[in-house]
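Next up: a single chain in structure tokens, the form predicted on its own.
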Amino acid sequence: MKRKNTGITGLDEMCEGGFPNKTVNLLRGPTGSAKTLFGLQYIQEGMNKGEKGLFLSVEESRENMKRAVESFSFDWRPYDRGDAYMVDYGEIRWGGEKDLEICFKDLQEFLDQFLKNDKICRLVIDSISAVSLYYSSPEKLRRNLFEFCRFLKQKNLVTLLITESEKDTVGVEGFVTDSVIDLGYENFNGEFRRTLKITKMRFTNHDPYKHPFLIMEDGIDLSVDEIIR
């Protein structure tokens, strides 16, 4: 099965080489667990392979995202010249206001137009937490997210949806998406450690254990040989 490498040191060997093509993958974790960095690294890996990606920021401004990119060893210039795209959705839709409601249909309509302009195969949406709050019940959320995921697969994208979560249970989003990766920022005997666990991944034999990782200058470095019980 063809796959997209994540670009995360150690993770690809845990899941047969990366995310399968035409899949929607959920990345969850609390504040400070390196979710946005994971998404940036995934897009960067695509650029390294000549694959165009779109990082759609729902909550953070383009200026803040540029600072995040440049705080690591990633190069912002490819975003300026169109090798990849960094889009501030709030700025485009509302002129920078971040408190207005958004639903998956809004995102789908935007992406349907944007994807006509270029051949994009990697997509990161950071994050869908605010979108999920739009729906009054888990049933409506599940139905609308399912339709959105089907649209993304029809566009031949390998998508990473980022969401805020303090839990590692599957939840509504986890049932709908093809994979769930849980990031953690936990206190182990007085020492805070960042962790990663593949909770679910369809079409893939994957490592189910929790592993620690460090944030290095060039991104996330996962310690596959160390398991946290």
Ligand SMILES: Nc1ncnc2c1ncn2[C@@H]1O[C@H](COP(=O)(O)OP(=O)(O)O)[C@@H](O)[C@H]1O
Second form
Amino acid sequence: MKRKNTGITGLDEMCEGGFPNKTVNLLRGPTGSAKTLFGLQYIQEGMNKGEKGLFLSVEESRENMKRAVESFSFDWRPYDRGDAYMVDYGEIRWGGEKDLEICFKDLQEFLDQFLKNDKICRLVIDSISAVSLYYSSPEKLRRNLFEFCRFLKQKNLVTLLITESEKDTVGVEGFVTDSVIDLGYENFNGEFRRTLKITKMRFTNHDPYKHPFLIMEDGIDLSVDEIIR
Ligand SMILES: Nc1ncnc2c1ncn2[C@@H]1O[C@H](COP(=O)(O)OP(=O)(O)O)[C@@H](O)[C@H]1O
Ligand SMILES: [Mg+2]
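With the form predicted on its own in hand, show me what the form predicted together with this ligand looks like.
All chains and molecules follow, beginning with the one already shown.
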């Protein structure tokens, strides 16, 4: 089976080599758990392999994303050269005005146009939290997200949808997507640790345990040998 490796040290070996092709994958975690970093690393790995990626930033401006890229010691220049795309969705849609409502149909319309310009096979949307809030009922959210996922798969993409998870979220998104990766940022006996767990991954065998990770110079570094219980 063809796959897109994540570029995250340790993660690819936990799931037989990465995300299976034509899948939509959900990355969940609280603030500061390194979701954005994960997304940037996934796009960066694509660049290393000559696979073009689009990082669609829904909440942060392009300028802030440049700062984030550089603070994680990634190279921004490929985004300026067009080896990968960094798009500020708010800027494109409303000229930078924030806090306007977005639904999945809007995103689909934008992507449908954008994907005509170039051959893109990796997509990150950071994040869909604001989009999910648009829907008044979990059923409606589920139905619309399902349609959106179907669209993404038809486009031959391997997608990473990022979402903020706090303790009281319902998590409808996880039912619809092909995989769910949960990031954590928790206090273990007075020590804060970042963790990663593959909660679900369709079409593949995967490691079920929660592992700690560190943020290193070259990104997320997962300790597959250590299990957190
Ligand atoms: N150069 C760096 N080295 C180590 N850690 C960093 C570096 N830059 C940012 N971080 C850490 O990464 C965290 C943010 O990661 P981010 O991917 O933005 O989280 P999220 O998107 O889940 O909110 C910050 O809280 C900070 O602690
Ligand atoms: Mg973020």
